[in-house]
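For reference, the chain that follows is the form predicted alone, supplied as structure tokens.
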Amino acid sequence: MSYSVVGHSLPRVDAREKVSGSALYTGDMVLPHMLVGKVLRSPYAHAKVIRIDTSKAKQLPGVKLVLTYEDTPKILWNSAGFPPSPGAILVEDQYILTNTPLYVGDGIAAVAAVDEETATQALELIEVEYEVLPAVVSMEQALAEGAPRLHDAENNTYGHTPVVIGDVEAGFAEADYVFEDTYQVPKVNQVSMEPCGVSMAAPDMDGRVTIWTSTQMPHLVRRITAHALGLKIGQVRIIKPSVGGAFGSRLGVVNEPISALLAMKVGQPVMLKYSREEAFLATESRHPMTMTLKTGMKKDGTFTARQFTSYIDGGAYATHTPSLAGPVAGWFLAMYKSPNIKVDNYSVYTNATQCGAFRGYGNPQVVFAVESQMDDIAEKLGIDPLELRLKNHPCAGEVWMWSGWAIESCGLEESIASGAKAIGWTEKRNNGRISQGVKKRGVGMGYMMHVSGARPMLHETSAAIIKINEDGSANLNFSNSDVGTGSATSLSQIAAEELGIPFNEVMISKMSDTDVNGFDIGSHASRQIYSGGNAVKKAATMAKEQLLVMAAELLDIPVEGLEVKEGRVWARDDSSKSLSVAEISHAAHFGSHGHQFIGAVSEEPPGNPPVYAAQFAEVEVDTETGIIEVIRVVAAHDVGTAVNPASVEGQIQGAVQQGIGYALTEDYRIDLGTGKPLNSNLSDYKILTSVDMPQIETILVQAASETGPFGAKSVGESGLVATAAAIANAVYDAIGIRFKELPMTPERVLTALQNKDQ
């Protein structure tokens, strides 16, 4: 279906302010009498504070406040941004500051001073005596017999997520082949352009506190912060200005309780801004996981049983981990049809930096393992990997086991066909291992399914208000607008399309404010365009209905005989009869009625349609240096309806960049003896830059959903999910070596080649 605004690559509504540098971020703000906050961090992975002396720091001129554990509310809380829901398992195990640090970087004390230099000097003057305790930095150490127990968790395991469908043992007995493999994936950091951990708090005279923060979920951060501080929710106000990227790193509380407590104690505004190294040390990264897959197959390529056992390293605090285990199970369940399935996911404490959300939320880990094994299965069975996937994936009308709901639409077949043609699958496959020379080329693919929100595991409330002004323009008040993804533009397009007015006549609020905006869960789970778009579309419909009632009165034509397009209300059967939206709205504002057309919606979305993607990669492996170069990526994605195709393509391309890094270079390393991070900076932590990027071709398959706004589904996370699997499969095609651990570094490639030749 053709639309006037939806489906067009219109410029981003924040483009000018972003490229000109005039966009206002939290770290740019200055309030009168604002102080600078700093946090003193533990140098030990596990210790007790025996003595802490802050007297010298307090005497330093310019220091206004020093806080320790003794000065904080003794309220346990969890930083993860979850609403109370069936799928939210919130283990509350942390304080604002601690006297028992559990990882290198844990917050021991905080200061507020007149400037950054003074605050830094104050930290150096705080004297701390520690009793160093035995640490368990890796999962192997944590799960070992007799290991020190963290949070008094038996075996350092604090969550078990089991799923049983059918009888897997009977399924394995029926199988012609049984495959069993173990895969490992590392801790990786989101590395958003704006370092994670920027908040500014200011106390009010009435006991409230206002916090400006770079967050993905203002309302849930308000709730968690209020709990941690022992306040009522209404006593905390969250304002979210521009955000310099997120990727899950801001999916909950970061440092808002610390900045708020400093501000409330000192009675002045406090800016707490983490450096890049602090963002590595004290914020959440992607979970390392060890996954064992056992799969029973018939010779014809159908499953008899699938089993998945994982150990998820959550770091020193629970945060998202036991809740993430649920989606991890769901990703595995949902990909392929099998009569017998068993899942066991275990959450593990370690004395390492905490883990949380990162684009894909457990799906990249699962898909790397599943899709690597699927290629090995296809080779053993003598079946084309594409055919094996097409034979077993769930499709439209079938129950999607992630949600338990029927699949609304499925574009996977088209995605695989178009992606395979674009990459040259038939011509290039299986050529690498027979080619001459030291550089071997191969092609591989991986498929994935992802969500358009988190229902039914989590509540997914969105809110939108649309007001039509007296000149016919409209204000869109959306509760949690853009975090750098371009969603503000797409939501404005949805509003303009439904209202029937030009795109540039819709002005969206670019700053979220919990005192002003309706309740919204936040920007997570690729939900903004599906859930938020539905709320926006419905609010626009409500405002438009009021507009049409007024137009019917002015034109003396029944409402059902009218339509809105191009900024005018027209008689369906007589094009000579029309009025502009501006004329009608002006009459409503200042005529005998005296009212404004307003649509307000607060609701959960109607469903959760899955999206599909087929990622194809072509690689070149240098067998002398071990370097893997990704030559080309073809990303074929079923996105429902692409509201803004350019924005959709940009989301996919950015996600592919992170997926390549996950496959080849990124590994947030921790010293297994001391627990100290080894590469908590951009000199030693290798992310890809523009010069490292391959050619990327995006193919948008538009299998419109039944419940999405104008058929839209999600796109935010899916480009990352299958990329590492596609690259690993391409490497196997090139050199015949299966890598079951990421990243595939030159050292690992050379070692594997040497072992292969022996």
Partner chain sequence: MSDLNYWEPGNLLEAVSILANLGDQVRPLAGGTDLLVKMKKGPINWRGIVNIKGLTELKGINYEGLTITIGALTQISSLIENPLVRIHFPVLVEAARSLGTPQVRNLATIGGNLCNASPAADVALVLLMYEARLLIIGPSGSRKVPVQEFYVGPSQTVLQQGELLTAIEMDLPPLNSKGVFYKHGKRKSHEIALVNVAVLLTPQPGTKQIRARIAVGAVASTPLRIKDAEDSLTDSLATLSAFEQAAELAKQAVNPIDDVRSTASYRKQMVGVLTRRALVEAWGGEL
Second form
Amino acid sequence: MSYSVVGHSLPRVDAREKVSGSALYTGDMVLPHMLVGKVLRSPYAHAKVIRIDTSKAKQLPGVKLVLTYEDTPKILWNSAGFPPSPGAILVEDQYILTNTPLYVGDGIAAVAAVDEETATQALELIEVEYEVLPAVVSMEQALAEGAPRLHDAENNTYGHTPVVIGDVEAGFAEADYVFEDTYQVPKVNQVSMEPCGVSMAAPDMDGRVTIWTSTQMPHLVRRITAHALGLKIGQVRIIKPSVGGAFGSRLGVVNEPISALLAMKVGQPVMLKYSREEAFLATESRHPMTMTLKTGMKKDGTFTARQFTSYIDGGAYATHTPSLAGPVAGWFLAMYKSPNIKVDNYSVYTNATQCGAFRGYGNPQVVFAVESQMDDIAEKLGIDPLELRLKNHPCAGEVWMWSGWAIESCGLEESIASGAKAIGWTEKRNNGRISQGVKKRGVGMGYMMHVSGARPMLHETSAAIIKINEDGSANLNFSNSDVGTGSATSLSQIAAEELGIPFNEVMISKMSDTDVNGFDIGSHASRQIYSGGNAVKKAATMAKEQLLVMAAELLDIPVEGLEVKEGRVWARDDSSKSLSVAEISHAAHFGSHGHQFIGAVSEEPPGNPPVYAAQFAEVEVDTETGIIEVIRVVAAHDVGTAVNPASVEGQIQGAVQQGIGYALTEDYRIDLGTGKPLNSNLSDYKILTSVDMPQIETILVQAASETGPFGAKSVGESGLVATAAAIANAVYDAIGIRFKELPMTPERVLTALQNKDQ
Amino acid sequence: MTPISLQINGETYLVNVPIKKTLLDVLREDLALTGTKKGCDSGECGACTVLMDGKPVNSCLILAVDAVGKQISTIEGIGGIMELDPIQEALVAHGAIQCGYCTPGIVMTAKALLDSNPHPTEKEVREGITGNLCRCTGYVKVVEAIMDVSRR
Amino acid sequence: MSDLNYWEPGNLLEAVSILANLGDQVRPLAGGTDLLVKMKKGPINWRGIVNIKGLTELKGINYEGLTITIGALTQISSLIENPLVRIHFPVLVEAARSLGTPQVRNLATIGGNLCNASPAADVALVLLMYEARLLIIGPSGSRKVPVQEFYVGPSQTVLQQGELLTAIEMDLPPLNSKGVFYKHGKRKSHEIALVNVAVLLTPQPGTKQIRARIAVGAVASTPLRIKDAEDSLTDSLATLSAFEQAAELAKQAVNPIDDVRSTASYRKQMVGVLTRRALVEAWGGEL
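For comparison with the form predicted alone, would you give the structure of this protein in the form predicted together with the partner chain?
Now the complete complex, all chains and molecules, led by this one.
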């Protein structure tokens, strides 16, 4: 299908303001009498505040307010940006400030002062006496016998999500081969270029507070912030301006309750901007996990049983962790067909920074494990690894176990075929181990499936209001949560396509504003196009219907005989009969009726059509230094209809950078004794630079969905889900060593190579 | 507080600054030139890149008092409301801008790069922008856009 | 909150005078790429900054006879672009190009980088290989210190209160010498070396024998010349086994540490691997 607006790589609607430096991000904003906020953080991983004396800080000239735990509402909340939903398990265990810090960085006090320097000095003047308590900063420590209990959780474990299908023991008994492997993945940080944690709160005279914040979830942040402050939801207004990337780090409350509390108490606007170090230390990263996979296979390459047991390190507070366990189970069990499946996911508290959402939401962890084991299985069974995936993945028409619904479309066959061809699979596979040189090359692949929105686990409400102006242009009122993803542009394309007007005649609300925009869940679960687009398209249809009714009246032709194209309404059978949308709209506004065409929709989309991808990597391993270099990545993605192909490619390319980092260089570490961060900076926490990137080829397979707007599905998270597995499998192809722990650092690789030789 | 005169985008600005205040903070706070971004405040991300006498530098590592007598160019001085600079146009056209936070820094670096080396190889472009971290694009379309401008 | 004091001395005498009188209460400011990071990280116990960028005595790259003199205020990027340096000290260019990022290189000065005294410093390592001499001026006059003696420990040099590094002096390496520099890291830029190696191989005229200088960094409290490894190659023939032996001696001679960037064991092994590779590459011919 080809469309006039959808499917074209149109320039993003916010590109010009961003490239000129005029786009406003939260931290660029200033209000009169604005104060600067800062947070005092616990230097201990586990402690009790015995005494806290803020008097000297309060006396410092320029300090307007100092708050401690005593001053905060005694209301527990959970930061995760989820609506009440079957899949949202929101354990409320956080206060705005604490007097029993549970990680190095936990907020003890907050100040508002006239400038940053004064605020910093004020923190230094707050006297705190701590009783230091024994801490468990890693999962290993937390799960050890006799470990101190956090949140009174037995064994520091909570949120067990069991899934049982059939009988895995019986399945293992009838298997020809049983594989059992344990995989470990680290904590990694989103490292959005705008450091996570920036909000500016301003109180008004009517008991309301407006918070400009870099967020993915305006309406949900409104809920949680209001709850945390003991306010009615309507007393809080969230405005989201331009955001400098998120990748899940802003999937819920970050620091809005603190800035709002400071602002409301001091009666002036307060800007609370976290430093890069604080973004590492005090915002939510990806969950480290330990995963054990036990798999029963028949020699023909089919599964008899699949078992997954994982421990999820959620850090000091529950936040997303118990809710994540559900999708983790879903990612695992939905990947391959098996009559017997058992899943047990355990959430674990540790005295470390709490973990939250990072692109993929458990899928990168799961797919690393599953797809690594699949290659081992393929080798043992003597089956081609591509064949093994093709044989066992769920197909179009079959039930997708993540959602319980039928799969609408599947482009995996084409992805695997085109990806394999592009990387040179047949020519290059199996050559590494037999080559003579010090540097060995290999190719590997991984496959993945992901969601388009989170139904039915979570509500997927979106709202769109389209009004057609008297000049024929249209305003699209939508809670725009574009944090760099390009959704604002793609949604505008959907609106323009459906309305039949030119793309540049559609103007989407650039800032999201909870006072003005209908309730939208926000930007997560790769939902903006499928869910948001569904609402936008329907709102456009509604507005268009009103337009056509008026046009019918003016042209004296029944509605069925009319169509809208390129900003004009045409009589299908007589091209001489047409009026511009502007003429019709003008007549509607100022003619006998006096009304505007407005389409308003608030609903959930009908389903959740999964996306597929096959990623291939070619690596070169230097067997003397252990350095793995990624030479090429081929990312073949079924995204459904690509509403804006350049945007889709860009999303995949950026995600691959994160996926390679996950595989090779990124690891957020803390001291296992004190819990203090070891690399909370961009020198020692290593994201790939422009010279570190391999050649990336993106292949878009557009297996259109039935229910998505113009057949669209999703792409937001998919790009990094299978990357680490593809690289690990390529490394195995190159040097015959299986790495079950990420990152695959040169130290680990060299040690493994030396152990292999012995 | 020290009164200083700064030359920015061809204009003279008079400001009173503490010695320890960086050029980045003076640009953003005293002069409301917020196009230059703070991504790390320690010279590691390049979001604060400005040109000083034509060379890309981290404005977070320069004291404002130390920038006196230099020609400073910021993103606000590139292109204009009626027309964008070719580098900016190329970044827009190639879809090389996602969240946009690294973008002003990249524009400044690319501008200096192409001014001194109008026809770089892809390797030279990648080496030229390696001080500008990006987390959204994987640098792919950024490099394509700069190469596109260089071919004209 | 009190601000910092600030001086912009117009000449070397003035600068030395301020530094001598105020000592530890002030810090000299050159490129600022290390000083400002430290200032922001805090806490700082010094109260003033002496901006030495106005000192013309510390600028310029000149040569006389077979000796080049590089002013301490030369920016790393200017060092890279200087034709004399590119032609006669190409390994220094390579080390300079590996430092930080392009933006940092436009600010950082060679003098500032040397005085920052990181054990992993790339430029210092290559200066060790080129046997540079550092020109220092202070209240008691001027002195020349071979770079080998300049470093005392991590962030520690022999500079006394009031002294300033003014220039770096290097003699052209012996005829037909070939140098190689490797910086080993997990990324290709933005890195502080896990291990760095600089090797200079000089064929002895009229013979097939060689001499070598082997410098290794990030594996001790200062960059090091490995005498045992160098001696093993003095007047020996260039063979793979001679290079392997020298590399093994280099590896044995170092005692690196575990830190957030890498492990002692890995670093030690890399000294062996990279020294051998550097020697082979420097030789260039058949072995």
